[in-house]
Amino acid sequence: MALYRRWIGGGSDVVSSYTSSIEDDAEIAEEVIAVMKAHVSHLVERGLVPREDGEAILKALEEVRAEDLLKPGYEDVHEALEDYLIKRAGPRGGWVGLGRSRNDHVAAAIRLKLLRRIDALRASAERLICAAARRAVEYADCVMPSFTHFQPAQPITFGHYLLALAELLSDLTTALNSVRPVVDKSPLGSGPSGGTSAPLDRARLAQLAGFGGVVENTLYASSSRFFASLAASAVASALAELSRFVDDFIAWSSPLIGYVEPPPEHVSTSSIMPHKRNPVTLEVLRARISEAVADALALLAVQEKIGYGYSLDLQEATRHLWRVFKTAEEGLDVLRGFLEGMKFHCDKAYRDAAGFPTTSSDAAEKMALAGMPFREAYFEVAEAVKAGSAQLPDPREAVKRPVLGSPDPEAVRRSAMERLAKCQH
């Protein structure tokens, strides 16, 4: 079934069985077909192949389905597609090899697929931002302790906490928007590394394939996976931070803390302890985020040791890119469902904020603002806390701090409503 290895001879299947990417290529099969359509269309419009032959190939490309190509026995989807076209269009199907390498075509297909994954992830992030903002309005007055070193720290509100999550996701969308132009450049026409003798118009070829620009240097175009590493690293970095929110929700859903009541559809129970209400979706998400961080590292690790030019090592790197994006997109949607359905027990959270000396810094700052050097005020409050005689502000008043981005309920409501206004659009 192999097309390219026929000239080598031999009957061993070790190459096809061990090195084939046909299973992983399911991720980019549609994009490989789209890239080939652009390539053949350009060959026809430049007069580099007979128009009749080119139109026969394009007709076959319109009829091919991705699943027709994903069969064992081929090195990759590119070989499978060319073999399919030769079988459908006869010898004239062989024109598709002109001005083309698998190196530039796979890079183009990965870039096109990645653009779609970036857009899909950005949409998931925006939906979660909107869910967090809606709940932030609802919980703007819900006083709770913040935690540093997992010790009760300053009082905040749960609405304020949710806006921290929203701002992380907003930064993720900014990062994705910044990465997108790096990805949205065509490597087509760069050949295996040094271009092609066929007089292709690479800018026109990029336009036909749906790219916004061109990767200029042909060696960089075919060989680089920086665009993939950049995207995966940005997403994995956001996921690593997101896992800290996930871990909070898991901890707070324990009755030992009792702040969060998970939605029924996100919990499971024990096979022996019927009282258990385990937040299993978030536990799996926490684990998969760790895997995504490892996938981003694997994507970098596969690349860092090979010389500059295409090697089949790069084929093995790509699956890690798709895993990072799949984990992120699915995970954000799972977290949104959890957030939309959960309940937060403000009474329990307030009791903890009031039961521990969470407003000690507010007391010290009040004394400092009245004229006492802060460090003196600090030690005076510390001694009073230690003696159990401290007169500390009520957390419900302390959260009304005047600085930008504070947990002041009015500021939280205002900020959340600004985010919600964008959600309407």
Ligand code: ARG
Second form
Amino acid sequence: MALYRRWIGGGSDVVSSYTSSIEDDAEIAEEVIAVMKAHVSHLVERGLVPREDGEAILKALEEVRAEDLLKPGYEDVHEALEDYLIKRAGPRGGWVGLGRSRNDHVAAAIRLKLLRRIDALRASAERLICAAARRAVEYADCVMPSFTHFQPAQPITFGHYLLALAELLSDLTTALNSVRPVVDKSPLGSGPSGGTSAPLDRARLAQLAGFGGVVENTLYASSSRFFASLAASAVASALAELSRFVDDFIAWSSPLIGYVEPPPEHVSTSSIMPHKRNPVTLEVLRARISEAVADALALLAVQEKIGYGYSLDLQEATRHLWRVFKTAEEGLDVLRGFLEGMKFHCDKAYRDAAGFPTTSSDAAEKMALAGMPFREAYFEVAEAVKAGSAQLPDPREAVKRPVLGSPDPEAVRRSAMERLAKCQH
Ligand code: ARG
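Counterpart to the form predicted alone, namely the form predicted together with arginine (ARG):
Up next: the whole complex, starting with the chain shown before.
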């Protein structure tokens, strides 16, 4: 079946069986076809192939479906596509090899697909921001302890906590927006490494394929995966941080803490202990985030040791990119469902905020603002806390701190409403 290796000979086809990317290529098959259409259209418009031949190929490209190509026996979807075109349009199908290499075409297809994944992930992030903001309005007055070192720290509100999550996701969208132009550049016309002797107009080719710009240097264009590493690193970094919120929700769902009541559709039970309500979706999310972090690392690790030019190692890197994005998209949607359906027990959280001396810093600051050097006030409060005689402010009052971004319920409501104004209701 294989097309390219025909002239090499050899009996059993270990190249196809061991090195084929055909399964992973399902991810980019549509984009490979789209890129080939742009390539052939450009060959025709530049008069580099006979018009009739070009049109016959374009017709076959209109008809081909991804599943026609994703069959065993080929090195990859590119070989399968060329073989399909030759079978479909006859020997003139072989014109597609002019001015093109799999190296520039695969890079183009990955970039186009990645742009879609970036946009889809940004949409998921925006939906999660909106869900968090909606619940932040609802829980703006809900006082709870914050935790540092997992010890009760200052009192905040659950609305304030949710806005921390929203701000992380908003930063993720900023990161995705800034990664986008690095991805949105066409490597087409860069050939295997040094370009092509076919006089292609690379800017026009980029436009036909739907790119916003061109990767200039042909070696960089065909060899670089920086665009992929950058995107995966940004997403994995956000996931690693998101995981800490997930971990809180898991801990707070334990009756030992009892702040969070997960939505029933996110809870599983035990086959033997009928009292169990396990927050299993978040447990799986937490594990998958660890895997995504490892995938981002694998993407870097596979690349970092190969000389500058395409090697098949790069093929092995790509699947990790898709895994990072899949985990992120699914994970954000799962967490959104959890947030939308969960209940937060403010009474229990308030009891902890008031039962532990969480307002000791507020007490010391009050004395300092009235004229006592802060360290003096601090020691005075420390002594009183130690002796159990401290008169500490009520957490409900203490949260009304005047600084920007504080847990003050009014500030939380205002900030959450600002985020909600950008959401579709
Ligand atoms: N299947 C490869 C990939 O996914 C593209 C083919 C490049 N192959 C080659 N022999 N130069 O990266």
